[in-house]
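Here's a solo chain for you in structure tokens, the form predicted alone.
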Amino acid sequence: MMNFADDNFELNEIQKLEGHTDRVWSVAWKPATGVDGVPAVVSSCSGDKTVRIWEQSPATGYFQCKAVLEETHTRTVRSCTWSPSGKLLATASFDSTTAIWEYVGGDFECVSTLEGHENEVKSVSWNASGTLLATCGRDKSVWIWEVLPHNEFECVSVLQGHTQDVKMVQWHPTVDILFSCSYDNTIKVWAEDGDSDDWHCAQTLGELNSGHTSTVWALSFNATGDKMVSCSDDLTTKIWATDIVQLQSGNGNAPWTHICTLSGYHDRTIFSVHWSREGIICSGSADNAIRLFVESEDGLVGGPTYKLLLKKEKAHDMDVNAVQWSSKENKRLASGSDDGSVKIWDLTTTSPGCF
């Protein structure tokens, strides 16, 4: 882990990446690039329908644009996220559809596409080991799907539980248990009965549980997956815990309990929230500004304490709708903007007395 008592920090922009001509929703960095010679990739998906590839060059150290996914999605594109070996692209769009992408000969080719949502749907994820996807929508529902061979995906399950729209599913790093989050102000875990095909919904996190009191935009894991961060129209972030142990031997009811809230940093909405494998909590907000957060190391006493590592006021020029840490790069962060934009940032450390 990084010593972040030590040094001070900047958040500097490498790269704005310029093509989508609507604002940009998501952005995803795909697995494995960016690593032992393999140059770093990633995706963004827009209001213009539209999903954008943008690879570094080894020459330049830049990102070009290396292709336009168009002419599938009629709709805004709301969410885009690689699956864990890299191999495909899931796309979730306004259309009620998702479509899931591959790079066959040169291209990519929509190869698979899943439709059943009555509505737009906001957000896809895939579970760790690939072998299942999640979407959610506006119809206040969240479906599982099962990956079977030859590109074919049959829905497993249809969850309602939620009472409004749905903004986001996110699988668990390590454990096939999926959350999702919306308007209804909730956050839900959902866990599969036994040896059955069912899922259930094993917790909710509201308000009666120190949860939030508007909508809930975003969550992401830490590396362990024993922590949630989830963010919302409240302009709080939250810190959820869990006994990593007792979920891991297969206990779907692991509770998640609320240890910590960070408030009076952001006064707009929190759209999106990213923890980083080396603990770093990002934040993208509609006050245009990226703002990271660390584990502080005086709270212990009663239980962990977040502090305020750094604010980039003025990231962008509109609303930050994403932020995203590479995976292999531990200090690179993807965001992407009602601005049209998406940026590459780098985190550097001047360490005080250092020359």
Second form
Amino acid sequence: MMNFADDNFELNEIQKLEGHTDRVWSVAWKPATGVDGVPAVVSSCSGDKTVRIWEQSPATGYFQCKAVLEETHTRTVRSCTWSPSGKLLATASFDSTTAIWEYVGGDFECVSTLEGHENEVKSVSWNASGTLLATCGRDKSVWIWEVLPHNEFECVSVLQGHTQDVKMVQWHPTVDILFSCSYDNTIKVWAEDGDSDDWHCAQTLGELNSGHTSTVWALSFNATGDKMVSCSDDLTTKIWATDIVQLQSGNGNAPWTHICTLSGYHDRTIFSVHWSREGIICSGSADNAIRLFVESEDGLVGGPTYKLLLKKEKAHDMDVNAVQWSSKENKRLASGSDDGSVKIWDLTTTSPGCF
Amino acid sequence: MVSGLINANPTVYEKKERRARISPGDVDEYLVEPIDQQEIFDHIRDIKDPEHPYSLEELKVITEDAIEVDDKQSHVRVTFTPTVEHCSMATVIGLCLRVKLMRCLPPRYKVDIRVAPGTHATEAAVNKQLSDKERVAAALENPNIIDMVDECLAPSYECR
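Switching conditions: you have the form predicted alone, so give me the form predicted in complex with its partner chain.
The next block holds the full complex; its first chain is the one shown before.
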């Protein structure tokens, strides 16, 4: 574990990846890359209707654009995410479809198209085992799809409950429980019924539960899955916790409770938040900055509190829409921005008193 | 006037005289001139109302005083006043203002567009929609909406 108390931290820009001709909405590291001699791969998607795949060259260490996935989506590609094995890439688009891509014979091929949403699809997420996929969109619905053999996807449930468009869906990292956040200011927790294939809303985290007071844009879990962070247009990030033992006992109704609100740090909308395996929360926001937060040791009496570890001003020239830590190299971060670029960052430490 | 319009008989005001921005002898071509209230106003004053053949200036939907600019912070806020309280065109007007400034201002600029407090029945909802860039981006991929916006923007000056 890093010693957050004694070290000085710096977020260093390793590389700026250029190629998209419109804003970058989302970035995703490919699992099981960047380790054991496998070159690191990161994908990005954009308002230019394309997805780009960037691969790190083993020789130079620099990322290069390896593929451009185009002529499939006809509108903005809002979100991209790799299946847990890294075999498939799912992309959600304003064209109302979700595309599934596979690397076949040296090329990325669209092997399946998921249709059903009435209009813009805004987010897509794989569950931990890669057997389920969730999508959400402006039609206020959340769809759960079962992954069948031969790249077949079957819709198993359409969840209505949000009263406005749904910005993001995210599966819990260990249990098959789904989370969605919305323009209606709430986060909803969805669990499977015990005796049937149906899904239901197990909990709504809204203003009455100390929740957000404006659009909730994103959420992310810590490594153990007992805590969740959410970010919002209300300029705050919030930390939520649950009883992980109860959750893993198969009870989707293990309640989530608000444990703290990080306010006063952001001046404009926070679009993205991601929790690293090492416990560092990263946020990307409309003030062009990237911020890192860690749990503070000072606040253990009244429950955990979080402190700002560092703020990288002018991380991009425009809004930061996406931040994601690499799951393998824990101190490596990717970000995507309205300025059309993707940036790769390394978090480094310099111990004080060491010259 | 055709009936069925939301505000069939709007009050039309006189246009302000257009001021020259800089006197010709004064120009220092190496000087980076800060963006001010007047420049922003000049960008948006001639935008046509979605319902009427009048400009937003003539209908007093926008005034120079309702523009706040901080060039150092690269921030501008435009507060507009719909002609009637229930004007369903408010989001279209807001979208036109946003698109025009998006096209004219340097990309470093953060633009906030909002309805003047107390002038619109669903003020909070309109403001929320106008500040959600994802919804704005989606709207601008809709050919019908972009046609409507372009029609309103047609009489206003091209950006430099």
